[in-house]
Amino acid sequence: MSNSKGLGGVGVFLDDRTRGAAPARRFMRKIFPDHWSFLLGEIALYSFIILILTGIFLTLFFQPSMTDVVYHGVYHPLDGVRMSEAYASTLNISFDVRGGLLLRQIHHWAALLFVGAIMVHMLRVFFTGAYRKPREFNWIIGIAIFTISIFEGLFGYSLPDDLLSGTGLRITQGVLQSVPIVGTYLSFFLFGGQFPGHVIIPRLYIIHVLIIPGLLLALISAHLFLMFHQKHTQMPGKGRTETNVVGAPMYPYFMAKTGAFFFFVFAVVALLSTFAQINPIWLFGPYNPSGITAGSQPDFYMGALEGALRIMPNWVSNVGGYTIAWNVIIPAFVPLGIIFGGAALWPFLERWITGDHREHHINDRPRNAPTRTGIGMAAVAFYGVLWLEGANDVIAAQLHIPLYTLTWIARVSVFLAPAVAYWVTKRICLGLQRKDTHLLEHGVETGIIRQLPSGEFIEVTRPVSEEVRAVLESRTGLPQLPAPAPGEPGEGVPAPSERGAMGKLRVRLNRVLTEGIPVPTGNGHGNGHAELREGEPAAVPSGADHGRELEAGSPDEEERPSGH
């Protein structure tokens, strides 16, 4: 009892001075929907927290200096070797600082998990249509976080100044120099003169530990604020509408679950760091501009850029006295520019094609948007071919395939694989839609065979459950053009003008984007070829009430718990 009084007194003391009791209550009552795919964003967030914690530890011992020193540490194979102070301090962290190697590896594994979780999380958002109104800005923030995190990883693994990271910096310098007219100036500005110079490591250190983490922290905070303010999207299901959120409250359910999940993520990263070696810089040796590590590979998120550089044919032009290295400019900026630029523009392009200006809080099942899902898989195939080509020398050596044969296979596949992935994915989605339609119309097969008085044998079916029916009937499809005249302002789809090339293009694109199998109307089981068992519950009508709808605009009632 005394503890309760003490806590109450503290609460009253703080509320009298901050007036924070009411906002805190609303925060604690916030409802969060429950679905396994929502954990992907949490993995990225918790990986970022692990990166911050381990990065603080590493900064206490790392020396961001390119001053030459002679190593006399405990790693005897490099005893007496001249190296930069940055490389020597990294060896010191790995072999002399208690727990240093473990923390280094946790930091590196967490960086890989951070970027990987962002990638998969963005794919989930794209495939489910969670980027649609009103979440377009949050989608763009996510793309910015992903782009910045790639540079953060590049600069981070360049800091030890070993032979592998120096090779990556050499490629970065080549990309900068390929920029027409200003490329040489950009390279001189970053490296402070000729490569590698003496200032690149200190500059990368400031960017890596101060500038980019600050940007990431600001963007992640904005991302979470918008998600919290706009409500979390939810997967289709019974009782879920565009005007409510079905799930569990922040306190105590979500806080307990997400707190435990943080420790699960940390445990997985710690186990990986304990048993799976990563970035053993002592095997590569200090950086020497005249050397290169055989079979060197960057971290996976830079593999696509590496592959694009390897796949590009030799193509150099001389225009007005300036050399333009197309074989570097195009692979360095075009492939990832297409993916990131296309992803940023897609929400607005889709809205223009469909004329759909409604707010969406219920996610799509990927099968219910076959064209969008096909485009997403085409982008994955495009990225995957470039990523594999980044290791073409290792693949050629392991599989005993000529290197240039692999290069030509990749040059063909980079165009063919996305087209095949798009077509196959779209056919699969349409096939799954037909399966869902069959379930709604005919029900679930029971395996029971019954003979009718006429002598005909039929299989008895039963209707799908209410939960499954709610999921299957969530497929509303995208609006088709031309559409009826709009109703209330902001509702419906305005009829497009079919005059001119843009109008006709919009209608054609709309036909492709809205392709799908119509959702059956009625209660199902109306075909006369199956019979329900006696006492079997009737099918739930498609227009049945799937749950109490809560009107939008009432902040105290827009969310309700699911009963957890």
Second form
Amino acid sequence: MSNSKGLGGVGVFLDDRTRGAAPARRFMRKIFPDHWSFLLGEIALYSFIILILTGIFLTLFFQPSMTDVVYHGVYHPLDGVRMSEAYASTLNISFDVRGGLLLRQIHHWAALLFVGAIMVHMLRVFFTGAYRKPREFNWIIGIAIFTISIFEGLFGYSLPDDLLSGTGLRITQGVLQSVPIVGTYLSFFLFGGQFPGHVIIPRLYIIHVLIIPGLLLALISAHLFLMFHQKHTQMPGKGRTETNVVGAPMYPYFMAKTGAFFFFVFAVVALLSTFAQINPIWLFGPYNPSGITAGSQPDFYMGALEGALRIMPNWVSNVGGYTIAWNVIIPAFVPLGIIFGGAALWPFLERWITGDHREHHINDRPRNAPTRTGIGMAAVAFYGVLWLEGANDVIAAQLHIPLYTLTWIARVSVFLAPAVAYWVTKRICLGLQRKDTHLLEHGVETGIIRQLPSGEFIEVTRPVSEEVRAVLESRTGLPQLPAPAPGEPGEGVPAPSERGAMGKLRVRLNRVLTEGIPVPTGNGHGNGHAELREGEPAAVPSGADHGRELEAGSPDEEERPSGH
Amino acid sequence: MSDTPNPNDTPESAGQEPEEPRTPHRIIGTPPPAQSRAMLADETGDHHEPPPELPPVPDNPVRARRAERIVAACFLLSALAGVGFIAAYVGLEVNGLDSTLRSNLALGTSLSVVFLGLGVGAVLWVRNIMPDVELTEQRKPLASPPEQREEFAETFNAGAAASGFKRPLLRRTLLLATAPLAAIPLVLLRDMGPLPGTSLRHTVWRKGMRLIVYGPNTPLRPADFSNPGQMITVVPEGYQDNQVALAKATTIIIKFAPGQLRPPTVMNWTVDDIVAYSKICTHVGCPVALYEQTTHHILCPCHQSTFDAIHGARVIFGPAPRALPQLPLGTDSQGYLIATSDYHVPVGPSFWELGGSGFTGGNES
Ligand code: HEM
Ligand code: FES
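Switching forms now, from the form predicted on its own to the form predicted in complex with ligand HEM, please provide the structure.
Okay, now the whole complex, with that chain kicking things off.
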């Protein structure tokens, strides 16, 4: 920074007016920890930028109108066919505008990548516990971004008004119409009357190109601002503590790396759009409520909803002359409600169960929180079964299983698979913990066999490297609430928060959540931290100076159960 | 950024230099104190003479020189591909499927190479030319110190007191004023669409209306069915291009062998063993387009609701709760198939106001 030239002319001009030199300098020196999984959010961000860029191009040519026209364009198979202007203009984008097909396909592929990257990014955040205090806001913002993106994709996909997307819109309308009490009205207001009407495409258009992108932009900005302000989490490792960030500075390292990454994301999307055709709307034909293409699949992010609709038995109730369409409203709202609602509540639930009010900046390795990881995998299994069921006709045809049998299998697995996933994941995590403990205690097997004077053969082991040790020792375990000891008077009286039914439930949940294998205690520290190196208060609340201590008990007061 | 105009400072920043970095030791790169930063790459122990945070030379000058040439080649390739893109744009016409696909291939490939060249070049640059560093930045606790919270509360309360917001009359009338204001946007949405009324209960089918074959647009005589087992989609005459009408009125007709049809099919709504059902699935409204002759199953391709065409199109599998409504058929004086009335129950997906009378068919067995 002791550059003799100092600020250049532009810099002086700007700084004269903003006093920005110091903040800009800190910005350049902001530290970004490195881990491949931190790139997932970036994929989502860059796909979003690609979507905006290509979307603006598409708006220049797309006509959001349901007016009937007769097509006489360059795509001869549809010559003379009646269609909406929206569909005709999408044909024009594809066949008359140079680069139009490419940008349409880039837009669509980027949409898939966007939603896909968000999903995987969310899983990363969940499984590493990166949503914990102080990052709950960003977790909730992320869930909102995810939810809105799904609608954005659905609406965008509906714009070309082809037979496939029109069928999707029909399903959307059917679901809306089935909502109790207000459904009929919602549907009539949204569609300007009966389905399909003449206004839905222009309405979806303005939602797709203005309202939701605006919302997403605001939410993504908030997300990034908070991330910047709170600084990144980091994976456990040597020299990484709850009170520092270790990595490369923004300028020039992160800038160059993330720039490269943007180019890669764009290159991948461009390659896909060059070689993998997507949404060839000219093959589907214009929308017509009498027709349908068989075996058609929606975009992948609608798969779980589609599967939920397929899996559901045909329950309805008629009460006092009114109809409650359980067969539609349960699959439409319950499964995703469980996943989104559960995800939104989880950080607070976990905090209540563990009584852990500390800030967390070092991520958990998934194995070190077996119950959380198990719950996450249960959600993945639940979603996965629904998603697969969304393609049950394709799967049935491929595997030669009767369709109805497959649906019945899915009806059972949607309950069974999450339970199995939970149990198996937890066992695997505990197994991995045991392996880590073994590594810490006995070191790495070198493969060298030595004969002892006694004639016995042993394998030579060598202690794990410091880097590995730091990672292995990151397992601090989740805080355990003290066991209530109701019978004994005196010190055994449970803390107020452990009394009553809720308190008992809380302690029970706490026992499940904190299950784990103890870390070998190198120097007798009860908290499983073999060595606390200087300046590494990993298990100490970083906000301890004026933050709250653990609400009830701390890991040091209790022995953790030794698993199984 | 992290330590920039810190929201924590707000309460007291009024009387203070706003940009004064008050905790310089937390910021990496600030000259002293040296212990706030550490080169962790190798010489962790050496705290006395901290090396420069960002060494100005590459770790391996030989490798860097070689990398420089490769990176330059990547960027050059990218530039060439960019020119290629423009050339393909100018040179390749699009006027149909084949030419479009050719243009797409050329434009897409060149665009991909533009970005690949830039991406690969930038990564090699970072990896081989920029020195490998790992810096450490200290975190500040996110919570404000208690004094600042205190000061915030004081400032807030002072403002609240000065505003006179505690006066109940002001507060209540203000709240009262905002209540209708909040309702106005909702009220303004009212004209987005008409009220449903009973429109979901009817279709455009009327007594005497001919059945028109969807596609060829021709009326149909019972004799036009050469053999049993055929399923044909028909629409009401005069509404072939009316999407709103078709979304409810589209109908399928199936010809059976004599005596095949069974209750609850209404026999006197059939003509010559031809039966007509609504094509709009009672699940969420897809057209039920698939018919399996051997089993007489009508299948909805969307979520596989299956209806038994012989037994009044009752549901035998899937999420649809109601049988497909049956359209009463007859023939006109010229022998063409006509409807003898509208459907007797609402067609399509369930809705709140449907009620039990909409259910005439069986349930999943
Ligand atoms: C942020 C997330 C976005 C997603 C997930 C998304 C998704 C989609 C999808 C899946 C399609 C259908 C493409 C196809 O025909 O195959 C589409 C169409 C379209 N999108 Fe977007 N989009 C997004 C943002 C935008 C933005 C910001 C704009 C404009 C400013 C835009 C403008 C359009 C237009 C005009 C169409 C219709 C043209 C066509 O279908 O070819 N989109 N969008
Ligand atoms: S719309 Fe027919 S099964 Fe869903």
